[in-house]
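Quick heads-up: it's one chain on its own, the form predicted alone, in structure tokens.
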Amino acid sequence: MAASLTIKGLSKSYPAQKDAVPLLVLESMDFHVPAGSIVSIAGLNGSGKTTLLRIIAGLESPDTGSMLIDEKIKTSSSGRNIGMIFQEVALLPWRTVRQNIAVGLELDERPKTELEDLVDDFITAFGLADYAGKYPKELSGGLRQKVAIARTLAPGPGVVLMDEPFSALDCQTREEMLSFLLKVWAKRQDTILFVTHNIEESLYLSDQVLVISPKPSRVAEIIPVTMPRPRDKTSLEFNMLRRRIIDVLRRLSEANP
């Protein structure tokens, strides 16, 4: 079931190397992702977006601050409330499509019949019936990403983190995957926190865009996106919001040369 995500006062630094001072990456970061919404994070290169996702996923620890899932503090035991889709599709090469989708369900120790039924449902919903017995090396980039998304969603995480999941795809496949993701989201209403360098991508998908500053990163501006879906990328409203985000990023860049 989709859950809300709240970040309060999150900070992260890395130890100094040789004579350098410690590197402060995130500083007092605060934001809220409502349950069932898509929120994108936009920022300049090196602004700590991936570090933020890794902390939320439990792959790194913050120095200070807290993360709340449905207003309850996230602990190590609640790690499976979070699903993450990486930029590099990390499918297990020795497992078929069906077996890859089943990974999270196996970790949850679902009964065999329930597991098989859920995997069947995802294979059908994602249009993967013709590929269920194939291995990752036999699939196109778009199909591999579909399998990665299905694997992440199958256990039913409360929050889904996506770290530039479509950046390695060609333009046409990327557009197809954006439309596919929105169709899946429209049916399931998952809570998604999406990192991308592509402003159009963030506006096409999201209910809000969080623009973050260069290191040490904070939320510089929260931009609501209220256009009805599906969105017309050529519309005046879409391009006005695109210009607004570009202007914010330019100001942040000039203030932090």
The other form holds:
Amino acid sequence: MAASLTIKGLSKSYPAQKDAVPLLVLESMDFHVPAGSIVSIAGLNGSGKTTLLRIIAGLESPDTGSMLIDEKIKTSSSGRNIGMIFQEVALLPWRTVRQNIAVGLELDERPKTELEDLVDDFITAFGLADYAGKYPKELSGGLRQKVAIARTLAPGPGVVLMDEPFSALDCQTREEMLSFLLKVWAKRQDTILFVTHNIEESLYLSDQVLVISPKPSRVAEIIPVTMPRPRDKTSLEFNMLRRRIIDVLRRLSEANP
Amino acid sequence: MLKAIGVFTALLLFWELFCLTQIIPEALLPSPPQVAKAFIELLYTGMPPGHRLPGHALYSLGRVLAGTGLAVLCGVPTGLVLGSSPKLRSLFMPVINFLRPIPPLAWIPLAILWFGLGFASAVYLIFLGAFFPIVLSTCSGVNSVDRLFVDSVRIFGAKQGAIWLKVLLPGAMPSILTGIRVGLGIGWMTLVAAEFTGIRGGYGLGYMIMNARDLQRTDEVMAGMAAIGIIGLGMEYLMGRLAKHLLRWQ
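In place of the form predicted alone, output the structure of the form predicted in complex with the partner chain.
Below, the chain from earlier opens the complete complex, with every other chain and molecule after it.
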């Protein structure tokens, strides 16, 4: 069941090395992701986007700030009801496609029949029937990401975090995966927080684009994207928004050389 | 495979030719056919008579499997825990590095004092030989597992036990299997030496070889050694098959 995500005053710094001052990565981040929407975070390389997602996922802890899922404060890493798709495909190489999709459900201690049924549903819906018994090394990059998406969605997370999941794919496969993701989202209406440094990708997918500044990162501008889906990347509106994001990023980059 | 058999045959031929020169007396270095004949004698008559080779081999195998099995049961969890905790590693590695270089054979007097002559002391010595390589291989295997895999299950709320079972154990399996192979080899060497020092039951390949030596049957000593080699080859083959099955994802 899709949930909303609210981040309030989130800051994170890393301890100083030797005589250097502590490195402030995120500074008072505030934003809201409505339930069932796709929100992208666009920023320059090294602006702390991955750190932000890792904190939301509970893999790292913030210095200050809070996180609310469906308006309820979440502190512990467990019970957050969050799924995450990593930049590098993190499928377990010793598990087959079927076993990888099942891993979250096993940890959720779902009854065996429910687990089997859910895995079967995802294998069918994602067109993975021919690959169910194969190991990740036997799959193409696009198929691996499909499995990673299925694995993340199978336990039914309230919020899905995606950390540049298609950055390692070639152009053609990336386009296919973007369409595939939108098709899945149209059916399920998951809440997705998508990190990317590809502006086209963020405009193609999202209801909102949060442009973040270089370190220490904060939300510099929220750009709503109201174009109907599927979006035409050659349309005037698409390119005007693209130009607007580029301008914001350029301004931010010049302000923080 | 054929090439390996060729090399093996060539070595046997060289040995036979060397024996024909009679540089070393036959009583000290019997020829391959004499060793083969002794091997058949050991199979049917035994050393001492009535204690036949299959019985000796089975007793020895039982001791090796019990000692190495115990080492796997204790060594793999120890390696998993030490591999995933730098704090525990810094506490316990100095102890392991202190105990590890002590040869298992140096423990023989203590093993006999603590467990007496027989099965328990042999198993204890084999355990000591196999335990440390298994711990160290498991530990290094755990360290080589990509942290991304750990994160990928932590995101689902996995606790430490699940992380060990679902990520660290399978991820470290290639190293664990290498450790077990090394441990089995050391266990086997330790066993034969332990059987030299006395086995009450009257069975064991080491015991059989010592008996043959006492009767100056060099041919039977070498046939016993060949039996150990054959069992070693068989175990290596089985371990290879097991590794191929468990690591088919690689």
